[in-house]
Structures are given as structure tokens and as C-alpha cells.
Amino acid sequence: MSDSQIEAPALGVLHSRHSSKWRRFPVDVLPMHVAEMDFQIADGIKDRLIKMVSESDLGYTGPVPEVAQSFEGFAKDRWNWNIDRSQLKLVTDVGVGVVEFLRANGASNGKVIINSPVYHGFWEWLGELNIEPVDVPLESNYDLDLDGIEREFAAGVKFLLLCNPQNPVGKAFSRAQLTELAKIAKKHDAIVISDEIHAPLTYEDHEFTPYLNCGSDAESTGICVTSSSKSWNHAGLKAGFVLTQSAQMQAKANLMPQATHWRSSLLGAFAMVEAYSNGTDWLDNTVKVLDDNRKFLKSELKKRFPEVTFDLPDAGYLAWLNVGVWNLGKDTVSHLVTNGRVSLVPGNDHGPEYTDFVRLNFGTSQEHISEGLARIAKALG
């Protein structure tokens, strides 16, 4: 199989994998919860890993300037973003990067703004530092509530943890919104930590805008935390990076302990190099498959469950479904697992008030999507 043929193997093959997605539940449960795709990794990444393993090249992670060099080219080509590659720092993964930046900059036991519905990891990361999440929910169209964010900045909250594109709704925030956010953050001497891990999976009918590419206010208030691990499907290799674009924000990133670099994986670092340098054909073909999948899912939901609402995401392979008419509330996912042998993510993992929602992963084959929906229908009787 080549980078031009993006396919999910049969379920029997997938169940032989060792990741959490395939081990959390018994083998008769179809997992559509964890945010990883079922597709093969890019040939270049596979070949790089095989070469390093075969040569016993598995030591500690020293300097890897190739990460910044490769991301520099990718960011320029994809988003017309000129990064300062001297300001890129390796970290274990996005979550560790966020936690260590917040810890190093005095956020422990304080408050941080988030915007629900948002990735459940945000709540957990803040909990590690005894930080109180200050939720300013997204607006009804999933735009940022800039007035609400400014009120919290004005009240003294100094950090916003942004998810762009947003997990679970797949929203890629506009340049206008992000530029205004940067202006507000600058006004209140606040910091925006932008998790942009889903960015390369943005569809052609939408545009992704990096926060740090929104002018001088963004550069002086922002830090990007990201990795190729989500878009190129190698989360288990444990490597990511933080990136700043100004002297003042670089100084804040430099407060992080050196261990954030040493705790990253050598294999993960060079997987990122390969992804950003030579993985664009695989990425583009994967996004085409996902584009077909999101439309297929929309069509199938309309046929099988016309009462369920689903807005096509701007990016990523996660579907945010309003299933309130099922009247299962917080028991929705457990009911589906028990009665349909299919697992989704409970909506209230993304914010306590979202019990009428579920998150479904469509980063697989259309055959598996159909199987998942059939199991849901069975569970609902």
C-alpha cells in the first residue's frame, strides 16, 4: 500500500493493534472514540523508523534542528506563515507542553480560560496544576465569544488555552476572530496558548489560520503547541513542540525545564521531520478520504437518524453529534456500548453541560462507519 492509497484494514487486523483504542474494550466492541485514525502511516515515516530501529539509533533526544527546518517549510507552504525556527522547543507531547508552560509561568492554583465544548484533555491538564478552568463557551455557531473572553481577562485571568481547530466541533477560527483575540489579550497583558495539533487536517473549503500569524499582537501574546502526531497518526511516538514568535514570549517558554526536551522521543522527533518534509502527499490524500467520510457520515445520519444534528467540521475527523432526542443523557455512551457494542465519547467529557452530545471518530473506512451506525441503531431498538 502506498501514500496514494489511504485505507483502513479489516476489523480483524485493527483489533491486533496495541493502542488504547483497540484494548480499552472487549474485541466485540467497535471503538469509535479515541482520536486516532485507522489508516496506515506515511511510507516515509515508516521507512525512517525502520531504518533507525535497524541501526539501533534509539538513544536520548539531543539537538534535532531538522524539526524546525521541516516545519518552517511546511508552515510557509501551507499557511504562508514565516516562523522563527530558533524559537522552537521540543516537548514530550502537546499536553506536556501546555502543562509545563503553565507551571513555569506561575499559573498553578490560578485560573485559565477554556472554551467548551473542548477536548477533555484540557480539563485534565489544568487539573494537574490545580488550575480552575474558567469556561467561556463557544457561541451557537462555534465562534469564540470574544466579549466573554475579554470580561474574564478584565477580571484578572491571565491565560487562555485555545484549541484551533477546535476539538470536538472541528471549527477553524477565522483570521478576523484570532486577530481580535490577540488585540484583547495584548490589552489585558494576557497569554494565549494555542493548541494547533489538528491544523494540517483542515479541508479545502476552509482555511486554517495560525494564531501566531495574526500580527504583532499575536506574536507578543501567543505560544503555539503542536505536533505532527495527530495529522500523520503517530501519537504513540511521543514528541511535539512549542513555538513562539517574539522575544518576550520566547523568554517565557525558556522558563520551562530542560527536561521537557529530554523527555521527548527520538523516534517521534524524526517522525515529525519526515511528516513535515516529505509527508504532504500522504496528508493530502488522507484529507481527501476524510472529506468523503464526513459527507458520507452526514448522508448516512440523515437516512438513519434524521433527528440527530451534525455540522460538517472545518478540520479533523471528529463528529460532534447532538443526540438529545434519544433521551439517554449521560448514559448515552454506556447504553451504546452495552446494547450495540460500539463506543463513542460522552459529550460531557467536553464540558459538563453537553450530556446530549457524543463525539464520533470517522477516521476509518466507510464500511466501518456504516457498521458503527448499524450498531447504534441496534442499541436504540
Ligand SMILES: Cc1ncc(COP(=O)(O)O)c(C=O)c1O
The other form holds:
Amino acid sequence: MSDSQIEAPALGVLHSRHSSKWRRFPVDVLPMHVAEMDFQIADGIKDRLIKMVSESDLGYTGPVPEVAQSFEGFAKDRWNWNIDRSQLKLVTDVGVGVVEFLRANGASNGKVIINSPVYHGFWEWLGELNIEPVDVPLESNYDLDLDGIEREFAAGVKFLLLCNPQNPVGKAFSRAQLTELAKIAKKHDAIVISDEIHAPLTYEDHEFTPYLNCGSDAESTGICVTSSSKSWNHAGLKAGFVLTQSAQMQAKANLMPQATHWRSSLLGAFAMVEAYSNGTDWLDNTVKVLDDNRKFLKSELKKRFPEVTFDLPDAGYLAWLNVGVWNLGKDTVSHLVTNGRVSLVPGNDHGPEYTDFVRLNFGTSQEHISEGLARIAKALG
Ligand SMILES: Cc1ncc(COP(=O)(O)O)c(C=O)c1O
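Taking the form predicted on its own as the starting point, write out the structure of the form predicted together with the ligand.
The next block holds the full complex; its first chain is the one shown before.
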């Protein structure tokens, strides 16, 4: 299969994969929960990994300046963003980057703002550090509630963990909102940690804006944490990076232990290099497939479950579905697994009050999406 053919293998083949997605449930359950795609990875990444393995090139991760070089080209080309190469630091993955940054900067046992509904990992990462999440929910159009955020900064909360584009709703926040957020953060001497892992998967009809590309207030208050692992589908390789764009934020990133670099994987680091430097054809073709999928899902939902609401995401392959009319509440996902043999993510993993929602992964073939919807219909009887 080449980079121009983005296809998901048949279910029989997928079930032989070793990742959590394919091992969590018995083989008769169709997994549509965890955020990984079913497509084959880009040829360049595959070839690079095969070469490294065949040459026993599997040692510890030393300096890999190629990551900053390749991301610099990608960021300039995609987002007209001029990064400062010297301020990029490798970390094990995005979760470790966020947790270690917060830990090193004295956030443990304190408070951090998040904006629900938001990726369940955020709740878990803050829990690791005994941090109290201060939820300032997204507005009904999924914009940030900037007044609410400012109130919390004014009350003394010093960090905001931003998800841009947002998981699970797929919102890519506007430059105007991010610029205003930066102004507010600057005014209150707060820090914005911007998780941008879904950014390369932004659809053509929307624009992704990196937080650090929103002017000097953003540069002096922000840190970007990201990886190619989500968009190029290599989460198991364990590598990510943090990036700053000012002396003061670089000094804060430098407080993280050296070990966060050493704990990243050499294979993962070079997968990132390959993704950012040679993986754009694969990426663009994947985004086209996902674009067809999100529209297909929308029209199938309209036909089969007109009672369910779903707003097309601006980015990514996750669908945030309001299924409240099914009246299954917290039991929705277990009901679907038991009675339909299909697994989704419970809405309340993204914030306790979202029991009316489920998250569905459409990073697969339309055949599997149809199969998933048929199983849901069966479960609902
Ligand atoms: C917003 C977001 N951040 C981070 C992650 C996980 O990244 P990592 O495995 O690099 O910690 C995910 C995974 O789904 C995610 O959606």
C-alpha cells in the first residue's frame, strides 16, 4: 500500500495488532474508542523504522537536532509559524511533557484550569500531581469562555492546560480567542500549556493557530507540547516534545529533569523526523479520507439516528455525539458493548456532567463505521 492509498485493513488483520485498542475487549467487539487510526502508517516512517531495527540502531536517545529541523520546516509551511529550534526539548510523550512541566514548575497540590468536555488524560495527569482541576467549560459553540478563565486567573490559578484542537469536540480555536487568552494570561502572570497533538489533522475548511504564534504575550506565557504520534499514528513509539519561544518560558521548561529527554524513544524521535519532513503527502491524503468519513458519519447518523446530535469537528477523527435521548446515562457504553459488541468512550470521562455523550473514533474505513452504527442500532433494539 502506498502513501496515496489510505486504507484500513480488514477486521481480521486489525485484530492481530497488539495495541490496547485491539486487546482491551474480546475479538467480537468492534473497538471505536481509543484515539488511534486503523490506517497503515506512512511508507517513509515504516522504512525508517525497518532500517533502524535491521541495523540494530536501538540505543538510548541522545541529541536529535533533526526533530527541531524537521518541525521547523513543517510549522513554517503549514502554519506560517517561525519556531525557535533551540527551544525544543524531547520528552517521552505529550502526557509526560505536561506532567513534568507542571511538576517542575511547582503546580503539584495546586490548581490548573481545564475546559470541559476535555480529553480524559487531562483529568488523569492532574490527578497524578494531586492538582485540583478548575473546570471552565467551553461555551455552547465550543469557544473558550475567556471571562470565566480570567476570573480564575484573577482568583490566583496560575496554569491553564489548553487542548487545541480540542479533544473530544474537534474545535480549532481562533487566532482572536488565543490572542485574547494570551493577553489575559500575561495580565495575571499565568502560564498556558497548549497541547497541540491533533493540529496536523485540521480540515481544509478550518484553520489551526498555534498558541505560540499569537504574538509576544503568547510567547512569554506559553509552552507547546506535541508530537507527530497522533496525526501519523505511531503512539506506541513514545516520543513527543515541548517547545517554548521566549527566554522566560525556556527557563521554566529547563526546570524539567534531564531524564524526560532520556526517557523518550529513539525510534519515536526518528518517526517524528520522518513525519514532519517527508510525511505530508500521507498526512494530506489521510485528512481527505477523514474528511469524507466525518461527512459520511454525519449523513449516516441523520438516517439511522436522527435523534443524535453531532457537530462536524474542525480537526481530528473523534465524533462527540449527544445521545441523551437514549436515556442510558452512565451505562450507555457498557450497554453498547454488552448488547451490540461495539465500544465507544463514555462522555463522562471528559467531565462528570457529560453522561449524555459518547465519543466515537471514525479514523477507519467507512465499512467499519457502518458496521459500528449497525451494532449500535442492534444494541438499542
Ligand atoms: C489531546 C491529547 N493529548 C495527548 C494525548 C496522548 O498523547 P501521548 O500519548 O503523547 O501522551 C491524546 C491522546 O488521545 C490526546 O487526545
